[in-house]
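Only one chain comes next, encoded as structure tokens, the form predicted on its own.
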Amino acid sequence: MDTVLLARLQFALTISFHYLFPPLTIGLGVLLAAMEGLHLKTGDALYRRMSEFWARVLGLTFAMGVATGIVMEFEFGTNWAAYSRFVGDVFGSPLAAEAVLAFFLESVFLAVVLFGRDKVGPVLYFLSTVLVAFGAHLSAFWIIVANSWQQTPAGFRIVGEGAAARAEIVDFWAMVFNPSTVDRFTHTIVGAWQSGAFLVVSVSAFYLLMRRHEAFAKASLKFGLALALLASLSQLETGHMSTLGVAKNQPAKFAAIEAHYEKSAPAPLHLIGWVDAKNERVRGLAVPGLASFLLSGDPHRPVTGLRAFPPQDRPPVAAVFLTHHMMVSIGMALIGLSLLGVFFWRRGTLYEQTWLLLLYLPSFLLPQAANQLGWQAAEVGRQPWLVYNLLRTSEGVSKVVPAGHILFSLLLFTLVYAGLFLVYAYLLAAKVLHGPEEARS
């Protein structure tokens, strides 16, 4: 058994499962603040019912995110001890900032939102919803700072030699705002908005199809569609900016995204296809020079391809190509669903479009799938590096943890997480089926 592969699979499992929940809390936090803001402004009891219902969904999701996030911190020390030693000085700062400045802010004011409705004034209650949303965004920022430093390290120096070598911060703000932080943060946050928005859209469509809680569902659907449209269109810009950053700072990853093998040649944009790794080509449909045009405005401009890098320094091309293109395809589908909803909303016939409401029922799965695929494309595309051009993945794994122990814990985590997912799905379904009636008007 390969220790490195097992350690990677275990971390991929734990972080993939954890990453189901933070995007939902971020997106729901934005909608919750908007709903409570309208309740404060208008005094309409409907907005209060909406706020209280979605606050309970957010609270459940936040709890699951906390429970699953703690595990990853321990894995750094167990399975990735050499990596932790190398990046400890760098990672300590953003992870501490996330805990002290963001997590406690979000959790404290979430307690006010969940239990303090009748114990604080309406203005303070509204401010609490705003601070919950702000804390969730701030938490995401510091986590992305840490991860982005792995992609594009900056503001550091290497001290020590050999196995004792480690990265040490010399410029804190250069580390924080490394070349990929802002692009990756905005792209991730907008994806989180989509997750929250389409969950609201999905539940609202369910109520309308069942002819239950119709006033609540109609209002919630409008909130969800408004954020869904904003987020989906914004992804065009944030995704483009993120890709420009990848092409500039991680050319091997960009070459893998388009399976561009030529050492230096104009790059096509593949609309659909699969990678023939043996023959180093893509079979499918592509627009010649379009990737070059999107990068530089010139369809004839050469782009560095995979053959410019030694085989041992290339990422797994097929996996990166597939996950990235699936993410983009889902993103375009989300734009279509958002535009359709807003189109019929403006025509005043949204709630009569049964076919569209049926499409909205499973739509909450699409942003989650896109988030997972985007993360996989980013992380697999960085391979074979844990810290880009500094520390290889094979060098970061713990040397004293046997493969059998990792396999056992991987199987155990799989069973535990399957159980946790069933519990979350059951509790969420129970809240949705019960509906918003228990919220006091």
Contents of the next structure:
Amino acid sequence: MDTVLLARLQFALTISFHYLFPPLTIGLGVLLAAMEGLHLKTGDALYRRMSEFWARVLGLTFAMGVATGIVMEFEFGTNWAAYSRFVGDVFGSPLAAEAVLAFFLESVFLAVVLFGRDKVGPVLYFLSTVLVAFGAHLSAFWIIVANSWQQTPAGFRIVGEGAAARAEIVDFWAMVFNPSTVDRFTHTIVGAWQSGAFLVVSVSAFYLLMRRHEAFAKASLKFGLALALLASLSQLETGHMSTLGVAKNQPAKFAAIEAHYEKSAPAPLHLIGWVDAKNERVRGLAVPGLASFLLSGDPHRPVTGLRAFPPQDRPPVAAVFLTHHMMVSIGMALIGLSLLGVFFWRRGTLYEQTWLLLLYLPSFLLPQAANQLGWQAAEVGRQPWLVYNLLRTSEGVSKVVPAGHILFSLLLFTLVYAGLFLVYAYLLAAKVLHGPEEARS
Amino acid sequence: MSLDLNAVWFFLVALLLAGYALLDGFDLGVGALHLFAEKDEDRRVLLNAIGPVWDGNEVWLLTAGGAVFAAFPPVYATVFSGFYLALMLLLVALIARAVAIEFRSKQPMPLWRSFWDRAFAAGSILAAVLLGVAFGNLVRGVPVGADGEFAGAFFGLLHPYPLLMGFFALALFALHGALYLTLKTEGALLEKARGWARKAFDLFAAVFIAMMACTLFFIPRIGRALGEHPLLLLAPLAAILAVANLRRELCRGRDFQAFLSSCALILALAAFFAGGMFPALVYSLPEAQNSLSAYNASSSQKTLAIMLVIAGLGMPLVIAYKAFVYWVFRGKVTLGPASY
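Now show me the form predicted together with the partner chain; what you just gave was the form predicted on its own.
The next block holds the full complex; its first chain is the one shown before.
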């Protein structure tokens, strides 16, 4: 088998699996800080029970994120050595900054949150929850900086020629705030909030349906729903801004997202569709000119299509179109679900809406799916480039690692991760079934 | 030697790795000793002794990796792709260690607990040995082609010297971990930990002598470095003094002083190897002209300077948080509802 394909498969497997956990840590971190803040302010023991329960879930999830995260830092060098040589001068510094500025902070204060409630005062304990959430966001920021630089490189120059060519920083802040950093950071973070919020919503709905831990579940549901609504509505804006950025900075990716083939024509928006890549067309339901309208306010404005790019420079259209459209559909569903919840909350009848609680039961899967699909659209849409317009994916792979070794490690990770996934799911389910500790008098 | 940015980053990377060995070293050592504790409660004490700190300690390895990537990209690329299979096994070992700590306490079934106990011990032992073998290869040198790529094969990495270094790392960390445990345990378990420390010391002392002798006799460039910079001799001397003092404190039952001696020992060894290897990061054997050094394999001066600012802002904060967390969790372990 081809080493490039195997290396890509392994990266896709390890990053997708890793990315099940950090969004939950980020989202739950925000909710935990809010719960602990209210506990500090009101002294209500219910908030403390909530924060204790969700801190356990956060701890379990964080451990999974740590265990699978170290793989990612190694993999640039093990599987993408040529890429590492090319980008190290630029890409290495945000990665090192992530470790120095965020990982230490997160690990230290998470230890206080998990084990130190009786060892520090209430204010310091609350501050620790805030710092855990802050560290998680900071870590996301630096990793998004690194990834965004691959999408929209800035603040660098190329030195050397041919195989010895490499990128060098000329302007650090232009590299950090490259054209896509801010849009992609906000979009990613808000997606992470949705993950955390809907997990809380799902578990709370489960308790309400089972008529267990009702006071706990009602309060948790409100926390979850408040963040879910805020995040889901914000996603309209952050998603829109990200798309505008893609259309401007990565036109081939944008054309793939909408499967817009014509070289320069007004672009429709497909509400639902299927790409026929062979005949370069889409079957489905489209609103003519809507994509042009969303980009520029003018439905007749021409948009650069895939045929403007030579075939070897086009991303795989069907996969990008499909993943992006599925992500957007899920996003819309999440807005609907959170609006319904807040509507009945305002009317005071939320806890009696059994049908809605039943809908909430599996809702934690939706943001997870949307996060995965969104990243697939972003990363597959960047193809065939590893660093946009600078380095092709096929040029970035390690030359000294034989295909057999990658196949071995790919199988190893598949086995280990399948096992870890089952254990994590089992322990999470056991934690939920066990429920929060009962109120102490 | 002049202190330029390249040299600064060479020694900062060495410092990060020394910090890793100093801190996660005892976590790995506790893991290696874990199965010698037989009672469930004792094993829980062991896990909780490192529970609040092991993850932050592992971050030193991540930071060292990130620093090498940023400051010396060709080194990161050559070593990580060249040591591919060994590093994949290291990753699996570190994953096993991490999840075992978290998973073990979550269910009471004996079979469940003994499975994760074994995963914890095996992961820790394997990680210690692999890190030692990888380090031993860097000390001895590995084949590097004219293109800067690793030119050897997996089995070439299993030369006796790196294998000895792997065994040395395990013995050192087991000793360091046992000494750490003497600070965190009480009663019968404390006596047990002291017993482990004494046994680990005997084993360690033998391997230490063998490793130092082999390094001086079979690694010519270390000998040359000592000849050129006689001050460097202070480092192995300090290491020997630390070992002698460690034994003395161990006999007197002064746990904290013994642990401090093993910390000093690790720092002295780090200084010895860093000084002896400078400026080569990947020494090429047999074609020394292909070596990757702090000068021919670094990032641009601008990046090294930016990174120094990040480290200068970040590391004092890191030291402050670390001091804070060790202070909060100081003293003997007591098992509570939040414990593993």
